[in-house]
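Single chain ahead, by itself, as structure tokens, in the form predicted alone.
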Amino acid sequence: MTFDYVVAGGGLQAGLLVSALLHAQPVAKVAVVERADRLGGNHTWSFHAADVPAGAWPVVAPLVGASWPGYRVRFPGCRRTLKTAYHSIASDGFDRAVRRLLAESGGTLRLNAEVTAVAADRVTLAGGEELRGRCVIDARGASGDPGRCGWQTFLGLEVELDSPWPDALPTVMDATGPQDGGYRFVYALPFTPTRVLVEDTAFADTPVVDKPPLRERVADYLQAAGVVSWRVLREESGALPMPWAAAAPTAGVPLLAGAAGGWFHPATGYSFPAALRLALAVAAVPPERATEAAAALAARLRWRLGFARFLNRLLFRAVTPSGRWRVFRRLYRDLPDAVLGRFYALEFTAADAARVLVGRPPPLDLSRLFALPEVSPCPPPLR
């Protein structure tokens, strides 16, 4: 049997592709191959309302697990509530949703299936079995050397509380704590009044995730919020590259999607905006034109992705680590909701880019800007 689409990998990019393809082409024959026993791994993906292009919400809605009408940020001397909707996709719900979409369309899902080769018209599994497709998409996640980059490191605990969390809105950045090891902030998502994900995040120079002290930081944050006792339901951690020298996405055959193809926001770590736009572009054309559609999208995003990488170079090579938080305080203090929304969505204008750059600079160390960074070991790729 030859499928219209064969997708290797079962992470966020694969789920968005499945939903977009089956929304735009309900009779398409879609196959997904994943090496694990479930889709989505152990992750929480979040996104802003502006990340979803007009008319695309039906593609996204089946995957969404939680939504809020706004979110908060906190910095020394600056508190702000943004009236921009914020949404999250949790891996458990994601797994169920993508399975359901495939089952209802007669699609094929192969779990516990190790991919040994991906070619223009087929995916080869361990043991020699081949799944042939008119369009083959490699969405297995990033691997290998990400190039010169900083890192977004994180450890989060999803906990069940003994009393209600004090805020119904998410806190996307709380940078009022110690700023050691780079720009450090806490991220809190209250899924229910008594179930919350609290994550310690840093924009750091290395991908090291030292888990014991990070768990203590999360515990300290919970206690400071007035939580007396809690039960850990789940832990997630990782290190996302924030590149300043990597190449922009390109479109080849087979089509390289997701993080491996560069379809993420270099300056924020959010993968959803670029991954969704790629899924929508591929779904809007016949399988044989998927590469052409991806190439057109890559060309449209190229200068924005280049600007984001330029910002990373400034942040990680010119700004002193202890002063990085000042960059983000200025952005959230000075930029309107709409400009921030366009920036996160990779839809910002040249005027928006100028507004991001204009302002009093934080403490700089220009000797770092042109120095070669130390080589850091790469962590296992995130799916």
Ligand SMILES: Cc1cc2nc3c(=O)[nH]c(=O)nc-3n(C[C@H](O)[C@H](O)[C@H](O)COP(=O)(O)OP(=O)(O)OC[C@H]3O[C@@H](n4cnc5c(N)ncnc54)[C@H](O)[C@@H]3O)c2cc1C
Contents of the next structure:
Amino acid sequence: MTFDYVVAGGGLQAGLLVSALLHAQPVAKVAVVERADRLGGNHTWSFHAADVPAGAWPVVAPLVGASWPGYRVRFPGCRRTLKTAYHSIASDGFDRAVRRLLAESGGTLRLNAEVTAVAADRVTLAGGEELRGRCVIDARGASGDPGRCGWQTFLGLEVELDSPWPDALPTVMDATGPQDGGYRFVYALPFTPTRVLVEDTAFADTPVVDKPPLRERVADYLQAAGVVSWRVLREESGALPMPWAAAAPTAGVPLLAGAAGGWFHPATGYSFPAALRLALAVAAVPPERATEAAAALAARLRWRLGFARFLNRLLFRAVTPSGRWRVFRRLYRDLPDAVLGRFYALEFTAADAARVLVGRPPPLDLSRLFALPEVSPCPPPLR
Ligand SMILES: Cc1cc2nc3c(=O)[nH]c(=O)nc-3n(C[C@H](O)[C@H](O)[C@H](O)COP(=O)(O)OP(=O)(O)OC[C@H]3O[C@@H](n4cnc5c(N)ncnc54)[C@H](O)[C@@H]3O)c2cc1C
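The form predicted alone done, now the form predicted in complex with the named molecule:
What follows is the whole complex; the chain from before opens it.
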């Protein structure tokens, strides 16, 4: 049998592809091959309403686990509530939803299956079995050296509380705490009044995630919020590259998708906006034209991705680590919701980009910007 689409890897990009493909082409035969025993790993993926292009909500909705009508940010001397809806996808619900979509369409899901080779027309599994496809997409996640980059490091605890969390809205950045080790903030997602994900995040120069002190920071934040006792349900941690020298996504055969193909926002480390756009573009054309559609999208996004990489270079090379928080306070203090939404969604205009750059600069260290030789602090492999 030849499938219409064979997707290697069963993470965020694969799930968005499955949903977009089966929405646009309900009779398409799709196969997904994942090495783990479930789809989506151990993640909470969040995104802004503006990350979803007009008309694309039905593609995303089956995956969404929680939604809020707005979100907050807090900096010294600046608090703001944004009236932009915020959503999150949790691995458990993602796994169930993608399995259901595949099952309902007669698709194929191979779990506990290691992909050993991906070619233009087939995916080879450990043991030699081959799945053939009219379109083969490699979405096996980040791998290799991300090049010169800063890092978004984080550790989050999802906790069950003995008393209600004091806020029904997410706090996407609370940077009122100590600014050590880079731009440091707490991220809090209240899924229910008594179940919340609290993450300590830093835009740091190295990918080191030293877990014990980060757990203590999260505990301190919970205590400061008035929580007396809690039970940890789940822990997630990671280090996302924020590159300034990596190449833009390219569209080849087989198609390299997701983080592996560079389909993520360099200035946030987040995959959702680029991965969704790629899924929608691929789903809008027949399998044989997927690469062409991806190439057109890559061309449309190119300058925006380049601008985001330029911002990373400024942030990580020119701004002192302890002064980075001022960059984000300025953005959230000065920019309207719509501009921030377009920035996160990779849909910003040239005028938006100018507004992101304009303003009183934070403390700069220009010697770092052009320092040579510049050695990557990044120790891959990520896969
Ligand atoms: C804890 C955490 C939180 C994050 N939060 C967000 C967020 O809020 N919003 C956002 O947009 N991004 C977020 N990110 C970034 C985002 O998770 C990744 O960039 C995104 O998952 C990339 O999607 P992907 O499909 O390319 O790769 P992945 O989601 O990593 O999926 C790759 C899949 O391929 C499988 N695989 C790999 N090799 C093989 C093989 N040889 N054979 C078979 N299967 C294989 C893996 O097991 C995995 O399931 C977060 C990352 C982490 C670590």
